[in-house]
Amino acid sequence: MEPVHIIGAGIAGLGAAHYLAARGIPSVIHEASDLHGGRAATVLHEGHAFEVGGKNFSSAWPRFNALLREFGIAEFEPQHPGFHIVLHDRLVALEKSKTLKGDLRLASALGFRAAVQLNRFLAEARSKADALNYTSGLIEQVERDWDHMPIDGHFSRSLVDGPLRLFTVIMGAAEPSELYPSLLMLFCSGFGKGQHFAIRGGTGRLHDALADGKAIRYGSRVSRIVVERGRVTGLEMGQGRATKVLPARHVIAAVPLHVLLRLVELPAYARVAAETVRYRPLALINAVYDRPVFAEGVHSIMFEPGSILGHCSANRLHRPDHVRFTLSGRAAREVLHLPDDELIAAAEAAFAKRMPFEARRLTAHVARHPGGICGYAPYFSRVKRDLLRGVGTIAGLEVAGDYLEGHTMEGCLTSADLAVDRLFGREDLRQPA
């Protein structure tokens, strides 16, 4: 049969190709850049393999862990056991295991009212953890109960500026005033499920295994999905006078939502829904120093409102000399335009305010994500229904990506699996032997 054309070689696009191959269906992936992995890629730089996006996974992620077993990837490293948060101008430890059960030290720093609010919210997230996702009906009840205001409208200031900002910066490169509680509850429910690890050698090992044997056309830029009489007929490739149309009957667009809107004309109701979903930019700097940078017992710091740093951590527990600076949140957006050397210096200066260091930088790599991380929208279940209904009006088109089932790697794989299922159902389209 004709191959399915997949736009984008991020984790969703690679996952779609993998799930198609499992059904005996060929695919061609079109990737505009020169590497696969998307915003969670691994970049080789001066002898180092730098992860430029998400690097941690949970033992409770079924699809992700199934792939690890399939590819024989079994060497893992533990994730940081906790964070330090800048709260009231000092570093306060937040241990993951204790936070979910009630950490008295954190409660003391937050104040009684904030501690009670946090514990109640985390308890609700924990009690609903197994049923909270973007495909079950339970999330809609959470949306009805909570999404009438942004996160900062529900909680006390010390909680908003501390632990809750920790979550919003990680999950959406955003401030608590810019995200809604349903996304926070989904994130917190995952925070307490399973154990968290990183792949030894980097997530690029998984991406490489997924890409192996797949037809990936690097530097292949799709400018438009051609639709005639309600059916996909081709892909317009290139730009300007150099465009050509490649015949295609089945397409999975595995790109961010704002990119999808540039590629295809969706019905008005779907476009209106899509425009409520927000992406916020960030930059991630991997830097290696000649000695450890973090103090003993500190592995990860979440910064205060007004800092250009959202988060900074040792890349691995055993590598305190390898630092990942994440510039995210409102203040960071004002400096993301700076040249690499100035951005690195600004990140180091912001870090040194909280943890002075004298280490000499050996090398650094800046990854900019101007498209950003998906922060979803209030009452997202409604938005998703309109989006998928609109896509469903175009025969031969399906979508996968970070805006459908959660923007974790597991969420992207879930969206890819579901896209393949929607495109072909349970029909076996393999060619006869």
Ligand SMILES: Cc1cc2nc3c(=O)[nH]c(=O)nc-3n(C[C@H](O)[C@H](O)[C@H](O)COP(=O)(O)OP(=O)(O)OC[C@H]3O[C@@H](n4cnc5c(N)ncnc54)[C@H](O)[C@@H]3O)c2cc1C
Second form
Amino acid sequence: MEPVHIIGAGIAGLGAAHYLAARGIPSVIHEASDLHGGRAATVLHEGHAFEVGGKNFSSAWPRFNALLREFGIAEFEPQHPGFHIVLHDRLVALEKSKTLKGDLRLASALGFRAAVQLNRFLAEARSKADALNYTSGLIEQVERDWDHMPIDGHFSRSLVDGPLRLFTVIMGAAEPSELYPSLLMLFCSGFGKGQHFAIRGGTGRLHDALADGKAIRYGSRVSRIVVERGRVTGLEMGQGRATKVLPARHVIAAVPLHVLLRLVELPAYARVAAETVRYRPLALINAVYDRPVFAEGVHSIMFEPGSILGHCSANRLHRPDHVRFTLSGRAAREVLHLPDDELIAAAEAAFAKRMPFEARRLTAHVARHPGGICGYAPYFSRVKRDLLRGVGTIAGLEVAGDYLEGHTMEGCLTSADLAVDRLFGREDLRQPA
Ligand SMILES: Cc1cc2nc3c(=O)[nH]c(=O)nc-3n(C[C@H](O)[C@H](O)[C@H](O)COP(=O)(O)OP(=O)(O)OC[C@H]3O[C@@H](n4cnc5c(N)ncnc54)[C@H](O)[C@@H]3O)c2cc1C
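Please show me the structure of the same protein in the form predicted together with the ligand, now that we have looked at it in the form predicted alone.
Below: every chain and molecule of the assembly, starting with the one above.
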């Protein structure tokens, strides 16, 4: 049987290969780099398994947890129970679970009005948690009610510079002025769904299990999806004189949207829609020290506007000597071009301003995500409809990735499952070419 060609071995591409295999359909994955996992990869560096991007998952995510069960991955570590945010130049503790003590602390740090605003928003997100996603439709109502202004236009200043910036840098590597409330509502609804964990040993364990037995061509960069008379006929590989075209009738492009736009010519309305979706670049540094860097009781710090650090956490609850520095947000974008050693020094200096430390660095690894995290777009449901309609005009092409069903690993798996479904709905994959 002719294989489906998948572009990209991130979680969306690996997921697509898995869901195809479950239906007895072979696939070939073309991966530009020399490893799988993409923006959620686990990288081996000087004896450490460093997670360079996505790692936390919720016990309420159906597809992710089904895969963990299927592969017998059962060793997890809980996420930090709360954050510290820098507010009015000092560290303020915020717990994820709702307690009266926590509410009072929040009200005293933010002011009563802001605390009420935040609690109302979180309560709305929690109450709609089960129906809030890009497939069920409820999100469209939220978009109509909220997306006429970016997040900073809706809330008081202390919220925007404090807890809401915490959310926007984590979920979109962006400032509150750069994201829209529907995405914030989706993110906050996640607090009402299950508990959050990371896989002991790294998310790479799941990627390795998904990759096992699959045909993956590493170092295989697709430069164009060849479309003739409205149907996919091939994949152009490589560049310049080394270009060659590989025949392909069924393709799932599992790459970020800005990459997809370079690979295929979509109808104008779909391209215009796609161009409203924003990705924000960031860098993630894993660094290990000879002793704890975080003070007792502090695991995770969100930094203030103007800092090059968006977020910084001890790697897992039990490793205060292993720090994940995330350089995200507007100020970070000004320094992302720096060489590794300067970037590490700048991150440490910004951290030490809030939490002075004397520990000696043993090793560090810098992962740059120039494509960044998907920050979606206002009124995204409409954008998605146009985008999928445009892709639907090309027979044999389907898309999966972080820009369709939520920019979490679960969202990527959902998009992969739906892409396989749509491909089956449109084509008889068992027919010979
Ligand atoms: C710092 C950070 C923290 C995050 N934290 C979390 C978290 O805790 N929990 C969570 O659920 N999510 C998290 N995310 C989001 C999550 O990691 C991503 O949504 C997800 O990994 C995206 O997967 P993907 O398969 O869609 O894309 P990618 O992982 O980007 O995979 C695309 C793949 O395609 C390859 N590729 C690109 N172009 C080509 C080409 N032309 N030809 C061939 N191959 C190509 C790339 O090399 C890559 O391997 C985080 C992301 C980042 C960056």
